[in-house]
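Single chain ahead, written as structure tokens, the form predicted alone.
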Amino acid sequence: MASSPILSLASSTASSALPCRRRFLHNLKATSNQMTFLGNDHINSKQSFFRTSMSVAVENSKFTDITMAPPDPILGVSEAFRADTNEMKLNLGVGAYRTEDLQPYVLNVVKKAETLMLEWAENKEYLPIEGLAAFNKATAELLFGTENPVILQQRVATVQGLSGTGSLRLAAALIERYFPSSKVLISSPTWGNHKNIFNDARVPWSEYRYYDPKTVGLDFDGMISDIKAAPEGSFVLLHGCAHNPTGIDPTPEQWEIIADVIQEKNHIPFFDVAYQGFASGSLDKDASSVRMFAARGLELLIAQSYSKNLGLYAERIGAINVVCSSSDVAHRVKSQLKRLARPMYSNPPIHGARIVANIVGNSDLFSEWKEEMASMAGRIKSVRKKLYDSLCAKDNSGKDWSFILKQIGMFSFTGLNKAQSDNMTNKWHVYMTKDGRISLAGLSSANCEYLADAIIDSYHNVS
């Protein structure tokens, strides 16, 4: 039975004088009474209609063909670690520095720089597309040295990027647009995100041999052979120091030979520098490979990150540098990098850039940073040595574990295969990537013997 128009009008007129909240409640009650009067069959019919409509809407989703993405191989390790309730569990998957108590660490020098920034009360206006000028100057000088000819001659195009990943992605976009027929050579193995970056930028890539599982060392002959065999003018992606995931770096003599071959083949070196100062404890030593290539007069690309050496993981601060043959070329390259960045993210964040610029630009803070970096690198070296000593003391098989000491940086390639790595997690609650890589930054001296037991068991008792 339909309600009377007169009753509805009267109800509306009577309620119009009520305050807004009371009017809403009054109308809600009236509607409820009407629905009760109409009976349950009408209500059930309406509910059924709504459910059917919603079901049809879901089933006819325009996104039905989108499949579930696989979990990230590194971030997924942390998720599994958090779900584990075993008190002996170790997270050696993610490359983030931890103290001896296995707690996240904010550098004291970063805290001081942020305190100064608060005192200066700087604004939060947009940065230019290329980023903070003081940061760009500081980061290029840190990489090459203030007196390097490429700096003095203004031959470096530097653009602030979204940490290492964003800087690599911007460089990949430059390659895709201006070197469309070129290929990027990537080490086998390499950091897991490298392939994703070039795939997303539609830049073709292939691998060159790097790791020798028989020696758990560098396959230098294979590396040189593959770089020689690559099409002329290829981009060769190199890890400036502390190769991720293996921790295996070429010697200074081998770097010279690599540069010779790249120069002969007219290739373009492309460095990923994620650990400057964090690997050896020396900013200059960890940049020596890049500086050697620049000293030869080669044009090259270098992506930088401050996630590790300043602990600025969440600030996403880094840069892409392109060393060019002249200042004029550098100026033009920078203009195109800015053009590529504009539709990607418009302009970069300011907070992390100010931290870096203030630390590098202040002699006291800069000295303190170098001391803290040396301390962090020293702790990682210490647990690396303790792990090696524990393996040697516990393993009576005669296996040579010295390869662990020959590696550098926060990662160690244990030589364990996937099945053995699974045993590390399933039996020993040690979380790591399936390629056998562990992050020594997530290890304490107190846990070295436990980890040694896990590695020995997995290596000898699992095929």
Ligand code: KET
Second form
Amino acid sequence: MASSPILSLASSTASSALPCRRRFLHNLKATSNQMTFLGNDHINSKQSFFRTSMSVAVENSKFTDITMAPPDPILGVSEAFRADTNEMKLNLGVGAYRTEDLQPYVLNVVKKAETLMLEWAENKEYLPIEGLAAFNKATAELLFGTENPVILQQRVATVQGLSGTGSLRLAAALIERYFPSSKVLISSPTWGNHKNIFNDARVPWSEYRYYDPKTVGLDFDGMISDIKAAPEGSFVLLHGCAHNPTGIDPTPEQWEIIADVIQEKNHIPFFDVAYQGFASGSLDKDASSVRMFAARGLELLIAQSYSKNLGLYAERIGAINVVCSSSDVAHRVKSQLKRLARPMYSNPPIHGARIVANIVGNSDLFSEWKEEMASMAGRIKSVRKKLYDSLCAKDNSGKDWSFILKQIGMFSFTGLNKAQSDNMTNKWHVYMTKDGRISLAGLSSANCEYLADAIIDSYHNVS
Ligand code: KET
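Next, report the structure of the form predicted together with the named molecule; the form predicted alone has already been given.
The complete assembly is shown below, putting the previous chain first.
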């Protein structure tokens, strides 16, 4: 007898041993469990009808060979967290800011901008492919500063993107189309989605050394020699500030040396700026790496995100900026970015773009945003310090935990391995990514001691 494709959907290998009719009913039951829109009573009363229609629908599926995708290493952590009923549970997986009460936070300045927007009742017509003009102007000026020569000389091609991820994806499409023989160098480790983005855009990538597990610090020599060794004209992906996942940034002197090597090798710097203002609390300080590269007259790419610094996670608002050697080149680059965007998503959403443009364009709202951002960054710094103090107070082994204080941004890279990270989740209900990263933005002062206990236990008692 030919085996039924329903089997793989019912995910039961045992069922293949059952006689045909029983196996059919077994599979129907398994399948009906997945069909939440049908109540069981309903299935009983109309059983014969559903047996026939469901078996036809499922057995003939053209999608039978599609296997179950693994959960996302970052966003999948939140799904597991939601399913846990333990009251001590902590979600330190995704990088999303929480208040001291561990609640999501909508910035007051965002609520004010939205109130104004409701009053103005502007229309919701399609945006141009490149996005909202006022947003594109504001975002480039925020990144470089209004008086920067690249702005004054109109050398930046800015296109509104679907937050940081969508902007990186658009840049990857540009690289794939216009630099087919170039590869992208990414740090090891890096934000988990970078590899997916370049894989899906069919852009080859390789890694440069970044993290040194011995010092839980930067492997600067490794980084420099790998960037030097890469084929001339490679794209070098750099985290503008608050490197994710390590929280380890180069010093200003090290940034200069990185720029020297990139310049020597004719590489193209490609910045991912997802945390401007959120890392140090200052928009200017967090943009200093990008501005230093621009001041050298280099051409560079910068993807921006407003998920964290304005808490606009779900609005999907960000931008891709390409700094070019002249306004004429920038004009052409922009036209090609639009050409790439049109068949992907046609044009971007308007709501988040208006929020950003209205806040940056209004001096009162702009100052208020800077204050709120500094207070979010301050809360993260204070739980970082409290976690460090708790670790020092509770751990008698003499281990040096000071690396935690040297890291910056919303994450701490604890140095815990996969088995130790599993222990954090399975025993302590602390949800985190398996690379040992914890999001301090999901921690409150009240939970620091509990987290310190969990880290000490996992570090010393699990190998
Ligand atoms: N770059 C970096 C370095 C980054 O950490 C994120 C998000 C993004 C880009 C994309 O953010 P977007 O919301 O598309 O603007 N990082 C967090 C969330 C995620 O994984 O999607 C995180 O690492 O938890």
